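A single chain comes next, written as structure tokens; it is the form predicted alone.
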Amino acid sequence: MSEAAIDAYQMYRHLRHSNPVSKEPDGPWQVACYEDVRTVLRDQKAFSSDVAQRAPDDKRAPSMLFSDPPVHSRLRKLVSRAFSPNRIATQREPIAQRCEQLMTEMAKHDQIDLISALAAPLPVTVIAAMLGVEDGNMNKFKYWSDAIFGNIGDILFAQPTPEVEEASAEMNAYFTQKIEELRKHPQDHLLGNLIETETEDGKLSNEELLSFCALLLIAGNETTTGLILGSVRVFHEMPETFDQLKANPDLIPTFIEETLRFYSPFSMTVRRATCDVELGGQLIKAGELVLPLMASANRDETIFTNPDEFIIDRSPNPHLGFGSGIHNCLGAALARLEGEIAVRGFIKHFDSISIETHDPVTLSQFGGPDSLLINLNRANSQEILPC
């Protein structure tokens, strides 16, 4: 591993046995530890999700991803019943003939880019699915979400770029026009529901039902792309691994847990604090700024038995990868499922898997690489296309 990819994980021990709660002059606060990290996420009432700097004429409805009770829980409970682990059981089935699909489509090959291949396609194919959008252009919709994730800081805190603009504004108009045509001729999925659901301010408006689409549209994306890269890197760091999955299938849960504490899709998240509080020893003044790192705490050595060791069969393995709180993240079941089922597809279809150019700093990048070119060793010999 790059001197400066270990040096990120050396800079989370440093934080967390030095400076647990620590900012730079003029930046934000960076919360190292489990407990502390655990209780920004959760306390709402001290650390807002409502982080955006927004103009007095900015007409955009609130995202359910960085609002607070009552709005946050307003909107959640609208969407949070499509998301419920019974509910997103049933999608089992088709999210496992579009992954056999995939994996059939990569065993023809002896090398190929993952992202293009299956990290991105999976997902976003099923997250249109539910919305009901799965006969739009994939290939735009993962470039609007990654253009607005990849982004998101400018996009809360500056001014976004003519090419985030761009691709929010190509987003809106074609949600837009689905919408107007769901009005017209209702379904029964989820963008269908929504449009149909009478609350006590009654129904949302085109303003609302934009947020609702973006939101899902690239949690439901990132969130499993994440995972799928990262389950990859843990095969190439730790080719054992590949090999006790194909020797014990059943251990699949736990390595899909495990490798959501060691190398989390979301690195950190950010908050607003509502009031002076005091946290690991230090006073964070109302209107700062608030990095909680789950990167850190979940390698944070009270909490965790050897934290920088991966342990396929971890038990108890309470990790913050999918956050904690009201904001837990809504698609943590889907994006479990979905994971659960791409690595039951890389070991049946393969012998081993490894990662051509290996370069950690480029595999943790905030978003993470836009393309990623792995080697497959096939589990049965098939004819090799060219890639």
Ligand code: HEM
The other form holds:
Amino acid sequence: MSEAAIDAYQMYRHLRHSNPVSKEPDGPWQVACYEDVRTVLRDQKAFSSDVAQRAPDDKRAPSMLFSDPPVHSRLRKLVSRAFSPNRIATQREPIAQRCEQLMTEMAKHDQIDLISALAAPLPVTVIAAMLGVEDGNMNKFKYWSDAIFGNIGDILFAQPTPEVEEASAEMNAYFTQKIEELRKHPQDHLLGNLIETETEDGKLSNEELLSFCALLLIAGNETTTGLILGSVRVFHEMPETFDQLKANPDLIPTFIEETLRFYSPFSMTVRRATCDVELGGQLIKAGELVLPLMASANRDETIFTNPDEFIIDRSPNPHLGFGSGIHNCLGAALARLEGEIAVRGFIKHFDSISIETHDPVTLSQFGGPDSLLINLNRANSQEILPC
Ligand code: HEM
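Write the structure block of the form predicted together with ligand HEM for the protein whose form predicted alone appears above.
The next block holds the full complex; its first chain is the one shown before.
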């Protein structure tokens, strides 16, 4: 690994050792150690997710990710059945088929852009199929999710750019029309089921449905792209892991967990202190923003033995890559499934994978690079069947 690659993690290590809860003069608090990060994620009373402090006249439905109980509890209850492990297991076959198509196409090349060939289209088509909009324009979905995810800071805390406003308006218009159609002609997919779902708390309103569609596109795309990218980065930096997986595919689940720990795609999140609270010997004042650094917590030497070593069968592996507490990732089972299927495809179709120009700074940036050229060495035999 080059020096630049170590830098982000050196910075985290420096924070953990010298400044575990720290703050630049006008910046947010950064929380670097595992136990403190976990506390911030789990204590929703002291650390609110309603960070945007919406204006009272803001009529948009709150996003589940950026809301607190009781709003969050109601929304989460309404949507969680659709993400239960049983429901997600039914996605295995269609995801494997889609992955196989993409991998077969990739295997025709010695060099290809990983992002456009697999890491972006796989997650986007999976979510589109779940929402029953696979007839839509995938490039548009990708564009909307990139525009919104890449500018989430501005959306929450500043004035979104005209480009972001336009992407949001386009996306809302598209899903409003879909929701209207589904109300007239119900269908059996995630969005169709969400429209019908009713609990003692009532049904989801159109605004809430729109907000949830946007959240899925944003929360489920870039992050899963990041997991596929992280796996390839590990193959490049530690080629022995590829051979180990080929020899023993049973290692795939622990490989995925270790990738989530080692190169956490969702490296940090944000909360706002609701009261004066002491953390790591520092006084965080009510109203201040706090960034729990999950990527740093996942390298905390007090929790993980040899944290800077990639241990393919690490167990236990209590990483915080999917967060913790009431906002823990709703799509974790789906992300794990997609990661597993992608890795299975890699070891079936190829004998080795490397990154053409390995620039750790770009690889580590939030949301990952827009493109990444990889070299593919095709497998002579394909003994492992798609799952
Ligand atoms: C490797 C891929 C993924 C990673 C690393 C990841 C990570 C996370 C993390 C860390 C959170 C918590 C954020 C916080 O506490 O502020 C979260 C929440 C969430 N994720 Fe994921 N995610 C991934 C994939 C997905 C997918 C595929 C979906 C759905 C299609 C999804 C849907 C959600 C939703 C809806 C929430 C909000 C849950 C809530 O507020 O209760 N995620 N994710």
